[in-house]
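Just the one chain here, laid out as structure tokens, in the form predicted on its own.
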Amino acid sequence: TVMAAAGSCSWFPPLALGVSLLKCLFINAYHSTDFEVHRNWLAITHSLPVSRWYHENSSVWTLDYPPLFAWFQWSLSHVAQHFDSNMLRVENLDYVSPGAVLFQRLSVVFTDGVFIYGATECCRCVQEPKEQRDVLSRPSFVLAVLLLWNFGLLVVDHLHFQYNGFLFGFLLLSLAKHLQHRHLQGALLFSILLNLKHIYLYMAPAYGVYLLRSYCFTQDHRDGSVRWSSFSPLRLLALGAIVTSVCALSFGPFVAMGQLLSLSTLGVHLKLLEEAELPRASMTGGLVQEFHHSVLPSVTPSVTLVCTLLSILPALLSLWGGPRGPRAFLRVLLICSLGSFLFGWHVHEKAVLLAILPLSILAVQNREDAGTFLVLTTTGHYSLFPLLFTPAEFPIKVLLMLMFTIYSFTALRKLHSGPGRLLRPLEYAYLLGLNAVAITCEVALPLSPWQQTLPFLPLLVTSVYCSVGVCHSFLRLYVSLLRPEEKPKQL
């Protein structure tokens, strides 16, 4: 095998340019309340002193991302003022104008350059077969399409509206550095990512165990167990210095201004003080609300935390227990992402992309992972359909998902040609059942009398059916991880 060189291939720039032009076609399409969320953050970071960023509460959409993302919004605001300065006024709540829409849409397209760069680096890590293949059948080409043209990322960022591509770019770069055994660079990029959006803490256990086992311990016994005497304190200090430095740069200015309390509530319901004593705009996660069930038992955050830890513990122990390479690290990272997605207390359906995108790297390398990818992407992407509920976007989401799904099946089948199937008959039957779910939830139920009496029934059906596929993918990943590992041909 030989290493791919995606950046020097003539096919990569057209792929990236083509998807960028497609994104521009969605400028005037539907956008969610996240559009106003980010406009308000632009206004806050541009118009107010840093000391007030996490205390401004004129809007319900208070700044609730870590400080590095706040600085990212601050930098964007200096470009936004040339499109429409009125969008940067904090008092202009729910402000929409052609200039504001154009800037915010284009800001997502241009900052996706980080994602394109990350995809390039991941394609470089894919090893091509020695025999010459048609370009369309090369693993690096297939991976580039699966990443750049990912259906979920397209609809979530460029229709629904968010900056996930920018963030996933840092993740892909970090993973690529680890695949290249440049662990310090990978740790630095992941530390930056955590200080941009805290949802990536889902992956932190996998990173921590892998770096400690594979970087801080430098030798193994013959049976694969860790050689404790090979521990390198200098390597641990280097990792600690990287993480500490990034966090200090991110949180340090706010701590110096005495805002540790506001920052400490990031994503956590703080119970040390009465609710009335807390600043309304502290970083508590926006409009997340708590509900107590009247029939089913109410689930507390502590219960979900225990369930999440128990779901990922065997994977972490497996990663620690023997000499595991980057492929095993990727599987454990996916298990941590899906475990948090399945058992977390407050989880958005968009979080399934945390597993889908990294799994693309494994799917082009391994037949079993390709099957898992097909199940997870098909169900995970369909679970995003309720995010786009307007009639005008219905044909767009259906067409885009069909194109991506058909390509994924045909390309991976050709890539892993040989005896056997990527999926079992029951898995095919389950995925075909999504057609019936789509017709029921998108057409039949909205036109039925139940639309008035049971308005949430389509969401319930979609959620329950798709959860089966996500759980099945989670178990498939565990089987692949815990099965005795053959000598890897790639990665």
Contents of the next structure:
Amino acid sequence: TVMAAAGSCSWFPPLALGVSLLKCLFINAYHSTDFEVHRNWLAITHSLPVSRWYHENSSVWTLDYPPLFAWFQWSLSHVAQHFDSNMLRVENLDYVSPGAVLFQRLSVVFTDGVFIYGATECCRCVQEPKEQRDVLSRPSFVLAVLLLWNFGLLVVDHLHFQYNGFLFGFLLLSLAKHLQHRHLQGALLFSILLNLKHIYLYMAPAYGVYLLRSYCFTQDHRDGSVRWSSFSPLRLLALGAIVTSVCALSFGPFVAMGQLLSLSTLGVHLKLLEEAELPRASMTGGLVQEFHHSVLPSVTPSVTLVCTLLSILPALLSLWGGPRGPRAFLRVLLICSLGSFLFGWHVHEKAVLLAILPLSILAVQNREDAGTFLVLTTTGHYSLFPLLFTPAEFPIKVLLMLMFTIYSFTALRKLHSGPGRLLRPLEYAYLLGLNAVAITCEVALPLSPWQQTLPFLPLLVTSVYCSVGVCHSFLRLYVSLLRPEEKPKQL
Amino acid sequence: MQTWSLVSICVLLALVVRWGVSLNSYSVLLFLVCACVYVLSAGKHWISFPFIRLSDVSPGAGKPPMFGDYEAQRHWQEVTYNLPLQEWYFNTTENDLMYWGLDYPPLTAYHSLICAYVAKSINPEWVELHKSRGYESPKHKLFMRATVLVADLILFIPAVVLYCLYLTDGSSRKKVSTLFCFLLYPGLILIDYGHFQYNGVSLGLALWGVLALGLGWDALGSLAFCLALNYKQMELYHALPFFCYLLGKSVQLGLMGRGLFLLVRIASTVLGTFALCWLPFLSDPDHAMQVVRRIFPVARGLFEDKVANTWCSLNVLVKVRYILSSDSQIYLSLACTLLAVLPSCVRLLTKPTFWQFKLALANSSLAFFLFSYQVHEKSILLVALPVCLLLNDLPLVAIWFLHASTFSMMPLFLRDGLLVPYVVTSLAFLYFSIYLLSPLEHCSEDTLRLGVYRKLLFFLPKLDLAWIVRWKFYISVAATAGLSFVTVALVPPSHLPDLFPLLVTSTAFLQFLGTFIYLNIVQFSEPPSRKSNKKKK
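Shown: the form predicted on its own; wanted: the form predicted in complex with its partner chain:
Entire complex below, previous chain first.
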């Protein structure tokens, strides 16, 4: 394999700098309630003793992320006090000031540095074709654009407001370490990530099975089944030590202070997830609305849990069954995140990014995955449209989405420029249909009289239409995973 | 990747940047400026709020602030929609010309009228006569911003795309890079989408004119340019090169034969276009004269505010405004302008090629900017357009000038609260143009066309002129960065309140003057293609 030489990546800094500057232009744009959520957490971590962090509930937005994220907010708050110290008072609910906006926005832009670093590491793992190609059609370049300029991440982080870039940076770094066969570092990064945000638990089954199978067992039988005698307890011990020490570091202080209850806040959060006012209708890949409640029968959390497990079980078994490289692991990871996105409880539409970003790595190397990527990103990104409902941000979301879609289609088609198509005609028709849905839901319906009687109709249409695409890409992923003798990749 | 997808991505990105800038404020003092100052000033005395001086906010303290160009454009919509056409340019009981009276040519008025119809259909309050004065709301802002974007999308951006694809040399990658830098020129974006104006319309029309002339459609080109002239009278900065190019071309074709035919065709196009634009005002000669008087106000003084032109910079040393009477000021500036324009126009007349035409456009508009009467700092955009046309041929000088031109408008941006967009777009432009056009890598005396300088400096044979130019570029970029920082972060000494704006304008002026001399010399040296063949010179 020819790894991308470090020196030939002169195009990386312009891509990263360009997107960072673009993010700075959105400082004044609309931000959602998540802005206040994070401001409140800044205030809590800054002005309260550690023991009170998970008990403070003067705001509705209690701290409900794992402890490492709280520490992250705590460290940010030390910079924040130089911008506007009033934003750090717990009693200043719904506080917005120019300084606060500037600081919060810039903090997202700057902590995206982790994401940029993770993206470089991933680009380095991409196998480059033997023949010298034009820069624009090199897999590593395409991957860098697909990751750094990802529409969903731009919209969710820099308009809607969240710190996903920072978190995905850890995920990408961890994936890159696995691709480079440095499993211990990968496991360490992933356990840090888990302690930053527990949504990544969805990916944990894939990590667990893969590490156990490919790291703890050092040898396979000739037919690919596991050789039980090659089990290495030392490796398992090392893995276990890493995971438990990270968790101990993050939860330990709270336990040691006798604040066992602090853990319960997270429990409450999980419970909140379960008792969320609305059942998430399995099969809809979009916004959850009360609308569904009246239409669809209520689904209990335990049912969704079983569904999720059932949906990812074949993938986990196949990962266990054969000697698969890191790419199969990536595929199973995607199936885990998509499966929980489809069948999980109270999943937010933003969770589709959990699948889109890792899939980019596969898309630049494999034809089949590129097709899946195109279906999934286009529908998944479109399902994020309802997040930004303000008219001023409408042009931005449309233009950015168009830009990303045009780029991903042309670049991937050029990259896999062999005979045959990336997508089947029906899939093309489906994606073209998205245009019609977009015009109906974004322009026609809001202006029509139905806006009054059926206010959630656009959301429902968007959800249902997008769920078809997400389900389809889920199945496509399964097919490409379970296809019996997959030849090694062409590239 | 195909060129079309790269082009469409460039255009989409340019649109996103434009809309991103337009999310910021248009009028005075956005909170972000305060925020940045606040950040810098936390706990330090020597920093405070340097741009929140009332004299800056409203020229003529004591008067209530009269808003800015945004309100002017809105007010024109109100006037053109509600009043009969005969009253537009007259001071009547319904039309107070002292309050942002219409002072642009008829096409601007028609454009306002169209916008007003759209505005009326959305929300009648926006254009209600008298009552809508100073109307501001997020929805209205959105509407106004959208009109700018639509105008840009129809006129300016297609012209830029076509120009870069058809009239620049090099590989398609090079063309797309030029397109990208052209579309991302920060000055125009910040003025149109931040400060609020419709320069994209007049500049776009002028660019269509250049494009048509470049493709050999002379009559169409003059039509487009006449429309530009009828949109903004400032397009006169470009008029002489258009005139000289077309005249020179006709003369070349033979004034007795095809040349005469061409000349007549162009003349009739020009007259026809003007007649069409002015048709409603022609019924009464007085009326037409009033429009002309409104368009060319000579009573405003030699220069306004702080402009990076000769008079304002000279003002530091010699107070011309107080020495000479206002009439002699006009004559002086007229004489200087004509003298400065003359060389490049004569050269163009004798050698009407497209290359000379582009250079003459830059030279003439720069001469007007530097020497003419009553120049606004925003007029530098009229120079920036022809310099953008040179991005492919003279990358280093073009980038240098474009950067300096954005910098020269910095005081205005700060007043409008556009600090963050200014920093972001300037950085992006500088970085990407240098990365994509790589002017510093292929920077030699030959590509910089320094032959004449070499001859002038024959007594210093060992000097590497390209090296000197490169360092001058670095120093000037450093100076702009330093001055930008100083203006934002420091308070000027109390006895010199205008110290920083003056430093900014004089720094920019020096760079403009240097560019002016350089481009004139380039115009008089050999054209690019022949230069590489003949080494005699």
